[in-house]
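Given as structure tokens, the chain that follows is alone and in the form predicted on its own.
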Amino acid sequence: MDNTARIILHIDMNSYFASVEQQANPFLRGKPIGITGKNQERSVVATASIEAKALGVKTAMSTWEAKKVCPSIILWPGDPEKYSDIMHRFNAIYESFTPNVEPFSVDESFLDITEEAEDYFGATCMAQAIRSRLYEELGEHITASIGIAPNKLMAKLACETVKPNGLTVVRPHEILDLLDRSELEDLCGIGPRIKERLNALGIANFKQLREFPRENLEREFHSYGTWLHEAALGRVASAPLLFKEGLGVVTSQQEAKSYGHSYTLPQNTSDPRVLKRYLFGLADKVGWRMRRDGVVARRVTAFVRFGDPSTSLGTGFSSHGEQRTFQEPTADGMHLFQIAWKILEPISLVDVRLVGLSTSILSGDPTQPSLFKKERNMTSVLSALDELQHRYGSGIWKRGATLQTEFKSRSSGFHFDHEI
């Protein structure tokens, strides 16, 4: 089978954090639950159970709004280590069917089963076999929706069409029909802002997007316009900055697409000194994880969430996030902090309740020595500190600038509170 005729599975665990907790705790089964950060009163719902979603609770709702919508909801503190363990277990199941497994997030993976399945009938049988293994090894309350299509973008869209516990097959000749049954924002890579700009051009659906002159899209969106045109035809393999490149899945060691931490502050603040300390601490956490995994980044995204309830945003609180791309990749927490603070400093930082940053555009760390002695010295210092962290744990050292900063509950590497 040639490289343009792949068969890709996208497997997405349903209400993942919530279903894991329901599998582990019979008391929670059949009840509306919301998984939160440890500081529940100042957190958001990271995942709502199927029962909670049926009653109107949405992911990223503030906990107070979730209680208002569903007074019977049970708020349950998340357990990232448990979710990570289950993630490794279900990816191990996938790898028993094909070596071509690409984790996309903590609860989603892509599988290239082109060679193993041979055709879409074989792919459907394999998907059902995977579902049976998940049931047997993880339990009946941890379910998955599966999409099958010729590329990752269409497989993910197919997966979203039937939830929970759905199985959707989209063959090459059915792609345009799938797109025309979908809303613009259903496609991974088209967010609210892109949708608004498309609507302003008179584009409200994928048929209109296909028929819109490509050169006009490129004039409006530049290279993204090219992607939008191809996406409307179902011909692109992935979404910009969201998937790795290629028609099939990528199984290199660089599995992470981004590294990030966010933190809900003990109390809202407008003091830039406090925000800088927390941001600096988060930057060091991100830098340490990147160096541990041997990667560097060329993009930093910084974001804050304010303490002003704003139901128009759907999350309960207004947010602001921007990103910067730079030439020289880095995994140094100091550099990450400096870039992130340049992003946030011009913003009116009043009544901030959450701060965070993430890195992306990752590559392997070339470990090329710097031409400058000061930077070489800093690299040596970080290497020594990393060795201490490997041996004694990630909290073994702190910068003097962050001594007054105490993260009272674990900042979330799974972005419990992070929603840009």
Second form
Amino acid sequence: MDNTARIILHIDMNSYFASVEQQANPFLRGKPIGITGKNQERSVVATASIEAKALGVKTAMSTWEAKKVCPSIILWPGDPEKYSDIMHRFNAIYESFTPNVEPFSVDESFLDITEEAEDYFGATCMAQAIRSRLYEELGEHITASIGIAPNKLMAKLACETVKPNGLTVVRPHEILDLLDRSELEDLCGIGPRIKERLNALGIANFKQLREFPRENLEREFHSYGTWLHEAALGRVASAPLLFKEGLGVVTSQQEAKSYGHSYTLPQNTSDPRVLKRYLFGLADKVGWRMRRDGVVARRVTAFVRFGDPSTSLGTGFSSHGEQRTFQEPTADGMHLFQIAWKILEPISLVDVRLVGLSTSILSGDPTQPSLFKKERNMTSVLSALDELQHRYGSGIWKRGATLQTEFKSRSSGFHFDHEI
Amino acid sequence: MHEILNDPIDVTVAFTDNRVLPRAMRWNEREYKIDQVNLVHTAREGAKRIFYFSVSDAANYFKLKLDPEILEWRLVELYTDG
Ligand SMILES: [Mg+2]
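Would you mind giving the form predicted together with its partner chain, to go alongside the form predicted on its own above?
What follows is the entire complex, opening with the chain shown before.
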């Protein structure tokens, strides 16, 4: 498809969690605040308010460091449920403008408004209309920056240029200009490591990247080099390619070679319906993590552990597990569940104390952009955000079957829960 | 000061334009007039949908929780400026 013919909006909430708190609580407005996890002492600032950013507080700074940089900062415990609810509301507003809404992270979405807007004038009007709907329905303190461009990558880059509350329009003939005003790292897809490697090749900006021989880039970065070359020309439009830097992360995930969860039941059970529900919950969670990382699997392993070693004759819990390998790779929770249940169903499921599921033989998913890039980067530092992602994921992919099952939550997620 | 609470309260509400607007509340034998409803959001509690109202008067921020099934209000957060 001719990508210059499309019109894409990228909408990014400004200092999202902090803005929501400032909307809710007028006594936090105009002040430097930092949204943290539940255990503030050991937490990091997940989002700094606009005021805190101006005073030098950065995202993912430890609360200790934030206090040092900005002694007047108000540290406020995050409320993932609230952010998730508001997220659904702004996406619902977007959906009233176009059915083509793609949430990219908890506070960012892409809207393809080619049909609805017709041209860039229409797109600008629509952006203003969306902004006033956000104002009316969410309040004046929850603001967004909007970028409009012929593809997602450029729309996101345009959006980055004016914050907060910006509206930046980049028409096809203005793309190179936008790139040349931007730093390499501003582009979604170029992380600090890639930037260093580019610098080592003598490439410090997009102009140099564009002029660097494509074959040499490909020699250095393989298919990612092609992507870089095309990106510097503003020609990378498609989502699958968009977030492959990504590549580094995905590769390390593939090196991990499996995704899995097990769950120790609150009480042993012999009821297949109960087991099915837990297994489904696990499959959904594993599938969600895989989609988050943009990978698919061709093997599912399901297992159960029985009874209690103190009452059985053995030296430990007896267990049973098997695996299935299949041709069509998947990251869909329902598929994973169905495969896992086919493994477990024939087993005599009596007095089960633990159920688990894992996936392996992984590959990058060529059809699916790796979502939640920003949150993925954050998980390592903030468990509260991890919990939010889980809600976010299950909000989008929620299925009726798990509604009965309530996983007991802990700050890190499941109760007696082990990532494998 | 920021306090997390879970206290049953009495709330006077107005129903306007298909919205529920808390107007005043009684907590700890004191009456508070609510000046602003700043944000309303919902959350799931099991199969139930719970409503939260972030409201304020001149000196306090209150987060009120409404369980629409049993029509019970609770004060769950209090923040006093300064
Ligand atoms: Mg944002």
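Superpose the two forms; the largest set of C-alphas matching within 1.5 Å is the rigid core. This structure is a prediction, so every number in the text was calculated from the model and none was measured. Residue numbers count along the first chain shown, from 1.
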If I superpose the two forms on their rigid core, does the C-alpha of S49 end up displaced by 2 Å or more between these two forms?
no
